[in-house]
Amino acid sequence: MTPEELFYRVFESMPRQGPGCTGATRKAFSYLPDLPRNARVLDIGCGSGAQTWDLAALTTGTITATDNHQKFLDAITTRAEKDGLQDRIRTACASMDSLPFGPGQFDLIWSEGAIFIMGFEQGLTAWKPLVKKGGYLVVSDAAWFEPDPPEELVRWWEKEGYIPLTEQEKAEQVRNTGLDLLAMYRLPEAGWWENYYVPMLERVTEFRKEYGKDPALSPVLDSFQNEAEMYRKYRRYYGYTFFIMRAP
């Protein structure tokens, strides 16, 4: 067992791999005013297809959902198939910043929590093509509520390799992409504590009685239970946000 697997196995026994709920992703989805009928939507990042679900009960259109990890892929085109869904949602295994998908075939570009491993501006400027001349970008991600967070925090989020910026900067880098911003929205506190860390935690506790005492696996709990830490004490200076956008 590596840490890299052990980090995967956490992961793939949570119902999510990020910040969210039911609730946000409808509520994000409120704001999109014209979505076609038969719309194409692309859900980068997707895990293992959480908010996939969501969004084919608001859509009627197809789904591609497309994660680098093949075993979350696995499991959504296995309840696919359970579901009698798989002619509306397709898989494909692509890294986020290499997408095997030609200019503006989407209606619709999801993607909750993952486009700080691309950098929020910079997502958005390799996304943007993929979709259709008036068509739209959803994406959650990291943002600071107030301003002066405390150093500790701060610190961490150094550690983590991304700092986040305020929403009003994240909206000038929406502008210098060129996309219009509709709307920002909130993800609720219960999108990250109950819907992820408490499962997360469960999850810990019980990897800890296997691998808790072994120094090249303990550190990869150790930071799972810190970044839970860091929320719980800090939650009221940052948290995501969706960014609702369309492009011209």
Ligand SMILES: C[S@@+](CC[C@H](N)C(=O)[O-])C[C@H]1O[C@@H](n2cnc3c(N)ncnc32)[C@H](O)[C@@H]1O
Given for the second form:
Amino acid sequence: MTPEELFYRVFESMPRQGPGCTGATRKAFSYLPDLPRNARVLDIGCGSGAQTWDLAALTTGTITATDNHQKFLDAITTRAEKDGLQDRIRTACASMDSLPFGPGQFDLIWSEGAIFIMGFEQGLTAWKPLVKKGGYLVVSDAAWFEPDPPEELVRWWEKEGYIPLTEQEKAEQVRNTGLDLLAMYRLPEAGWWENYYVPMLERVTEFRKEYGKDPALSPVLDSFQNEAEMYRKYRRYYGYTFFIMRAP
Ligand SMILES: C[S@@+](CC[C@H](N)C(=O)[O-])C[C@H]1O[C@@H](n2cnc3c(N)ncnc32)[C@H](O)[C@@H]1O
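Counterpart to the form predicted on its own, namely the form predicted in complex with the ligand:
Below is the entire complex, every chain and molecule, led by the chain shown above.
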């Protein structure tokens, strides 16, 4: 077992791979004023597809779920076949910075907890051409909720290689891309625990029995635990915000 394999074993066994919940996906979706019911949707960084199924319940068109980890996509295909949704849910294994789609193909791009991988503004700039004129982009990403976050928290984010901006700074980045910002909506705290940190910490406890003393593997488990601990301690200072945007 390599550290990367252990990382994916934890993630593959979780109901979702980032903070989020059905209620929040539905709420963010409710800000889209006139999306066609049979919308063509692209779900970027879909993971094992938690929000893909929510989107399938909210629309009647097709959803293309993309990720660069094929195992997540295989799980989505299997579940879609089981649910009779194989004509509506398709998968594409691709990197989010070189998606194999032509311009204007989608009514809606949706991405929960994944745009940080490219960077917020870079991701929006790269994905905007893929939606039709008047089409929508909805992404969730980390933002500071309070000024002056504690030093320990800032250092942790730095170590993760990513520092959140405030919602206002992100709104400015949205404007830089030429998209219209329709609304911002904060993921409720329950969306961090129920389907994310609670199952993550359960898996960490299980895997510690086997790998807790392995010097190469225990840091992977420590880093999951540390992430949850940062949120428990400092959740007042940051969180996830949905940015609901429209292409002009
Ligand atoms: C934090 S998870 C979010 C997953 C899912 N949207 C959710 O909320 O449960 C980020 C996802 O992005 C995927 N990912 C990482 N790097 C990627 C890349 N370069 N291109 C496409 N997907 C990537 C990961 O495999 C993972 O599924």
